[in-house]
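Next up is one chain by itself, shown in structure tokens, the form predicted alone.
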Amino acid sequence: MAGRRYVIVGNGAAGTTCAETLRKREPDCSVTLVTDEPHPLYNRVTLPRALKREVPMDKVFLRTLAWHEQVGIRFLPETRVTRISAEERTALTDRGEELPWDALLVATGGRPRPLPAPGASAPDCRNFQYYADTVALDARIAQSRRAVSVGGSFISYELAEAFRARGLETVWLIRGPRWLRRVLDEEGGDLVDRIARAHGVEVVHGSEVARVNVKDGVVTGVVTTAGETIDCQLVGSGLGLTMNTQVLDGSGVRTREGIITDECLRTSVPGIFAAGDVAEYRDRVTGQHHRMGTWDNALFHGRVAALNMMGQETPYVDVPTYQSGLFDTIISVVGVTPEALPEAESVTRSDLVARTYRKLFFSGDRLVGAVLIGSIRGKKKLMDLIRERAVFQTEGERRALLEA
């Protein structure tokens, strides 16, 4: 094992933890870790904050450029790998240098997608996913008077709160017939709309943006589907993400929206594995492949692909979480939810005086995830049943489940 040679593609958490993980457990090994972003890690969950100016700008970054040399990852940033062999186990980057491997880690995450309207590619039509986002978001806020939010996801929902927060007109506007479609059901869209509105946004459903209004390179305003003219100064989208597994291309890695993997985290291709939000791994819990999109899930990610690239057996097992403020409440979402697994049945119990919502989501007689707005109480042991492959075989205890 000594001396072995590792290459990450990714700097997020997956691929930086994955990389620190590899030198503390193997320290005679190289580990170069390679982004085309030109920031080592910063905390993507807390860029809606930074954004609302809870935190300063600076606050986000969790490595700095002198770490990496202190405990002997070589850093590529601004750096693009272009091809990757399989056969000659290297890494070509856009540089022109060949990079060898004795194993490699994808960990590029998804790109956003771009809004599909005339006049989308002005500056001050952002998407929220990078620093870099963050900055320019952050600048023409300063700037504006009124912003439009698109999109039903939790970035669209982050940006209609930060939008308010920085006190501007805000509107939302969303697809579908409520927020989280998949995930939620009426009452659960209902309460969430109720929230957004009472902290002043307008919140608009079955209406896209058709076109972007622009003068002299600036944004003056929407008009969307429905036929409206929204004056704005500013238009923020969350529409979903493209999986980067581009960079597999012609190396025989198994891919479909996402790269493919087992349990442990390796793809088709001895040699090469993928972790964090690109992966689409084996789940324990279910049984079928899937991705999650986490910041807890890519951080566990990127521990176990380490110990795999080094030889070990050791299969991801964890209930994935995210949770996020809602502007006054808070939302959690735990397991697995008719995202990935479409076919999941689900009981719910909401309360929009007390402005509380539960929902669970079973795959045949055992539950496997749940979303929980406004009191997180029993999450844990949710996430226990869900880790214990608990069975609930009938409608009466599925509902007492919402109780406890």
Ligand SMILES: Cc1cc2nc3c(=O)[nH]c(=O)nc-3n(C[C@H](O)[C@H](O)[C@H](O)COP(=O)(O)OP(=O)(O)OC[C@H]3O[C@@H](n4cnc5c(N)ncnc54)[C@H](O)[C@@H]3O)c2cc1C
Given for the second form:
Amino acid sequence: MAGRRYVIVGNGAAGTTCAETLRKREPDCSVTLVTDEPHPLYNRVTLPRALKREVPMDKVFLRTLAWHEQVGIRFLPETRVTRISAEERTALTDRGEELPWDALLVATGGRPRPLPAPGASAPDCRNFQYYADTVALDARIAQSRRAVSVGGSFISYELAEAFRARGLETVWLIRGPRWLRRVLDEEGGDLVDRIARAHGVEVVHGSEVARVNVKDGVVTGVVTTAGETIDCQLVGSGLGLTMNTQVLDGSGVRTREGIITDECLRTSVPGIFAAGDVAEYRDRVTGQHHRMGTWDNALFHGRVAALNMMGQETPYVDVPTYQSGLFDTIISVVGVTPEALPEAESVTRSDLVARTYRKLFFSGDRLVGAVLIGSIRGKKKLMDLIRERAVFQTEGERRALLEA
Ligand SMILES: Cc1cc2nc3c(=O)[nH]c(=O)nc-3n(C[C@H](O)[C@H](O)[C@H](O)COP(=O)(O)OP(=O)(O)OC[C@H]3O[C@@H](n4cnc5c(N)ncnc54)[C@H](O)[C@@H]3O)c2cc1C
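Could you give the coordinates for the form predicted in complex with this ligand, as opposed to the form predicted alone above?
Entire complex below, previous chain first.
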């Protein structure tokens, strides 16, 4: 195994953690970390706080360029891997370099889906995924009076909250009947709407952006599919991600929405691994393949992928969690939800006065996931039960868990 060559595509939480783990555990290997962004690892989870100006923009960085050199990782920023050859065991970059590898990790995450409306290519129509988006949104907020956030995702919520926190009049346009349409039900959606409205956000359901009005290159408003014109100077959208799998085109690696892997994050081609948002891995808890778009999942994937790339067979076994502020309250998503497992059954308890909501998800007779709003009491116990694959056969047993 001496002098093995590792190539990692993507320097997010998954890619950087993998590079770091390999570097620490295998002193005589070579590690090359490639990213098409110009930055070392930054914390995407902190971007909303930077946009709200709760933390300075430069505090989002978790590594420096110099760090890579100090620890002995060859770092190639602003470099895109354009092709991976499984036969030749090389990765080709857009700078014309061919990187040989003995094991390769694809940790390329996803790119935001653009707003599908005329005018949406204007600079003041932004997604919220990268550091560069955050800097551009920050500057535009300072020049705006009114903003529209579009979408029913976590990102659209983060945008709506940041716009309000920065003092903008804010309209939140959600095409479906509620936020997180597939995860919450009517009561949960109603609670989130009330919380948002209490913070001065105008929440509009059931209509989309039909057109963005732009004058002299500057956004002046949006026209909705309901025929309403909303004057605004800024549009932010959170319409989900398309996974960056295209780098594997022609490599023989099996992909679906993401890159299919087994429990050890091995793809269908020996020597090629996938991790983080882009990995559609086999989950031991549910016995199914799915993707997890969370920071902690990306970190753990990075570590587990490194061990497997070194030949130490290590399955990924974890209950991923996603926790976020929700205006002045909190939301936590644990394990698997109907986004990944549409056939999951559920039980719900909600209290509009106390502003709490709990929904538990079951696959067959096993607890597999939960969403908690307003209080995360009992979260650890739920995670343990998911991990233990505990069985809940009757409606009574399931409902009793809601009180736990
Ligand atoms: C605004 C925001 C807020 C969030 N809040 C939370 C939160 O509160 N809690 C939580 O758990 N999660 C949150 N997330 C999600 C979390 O940040 C992601 O799940 C995690 O960062 C994914 O890490 P990753 O390493 O898989 O991929 P990424 O961080 O997406 O990194 C992939 C990198 O690969 C690069 N790349 C792609 N293709 C190529 C190529 N061909 N060649 C070279 N480089 C390439 C990309 O440009 C990118 O830099 C948030 C995300 C955002 C954007």
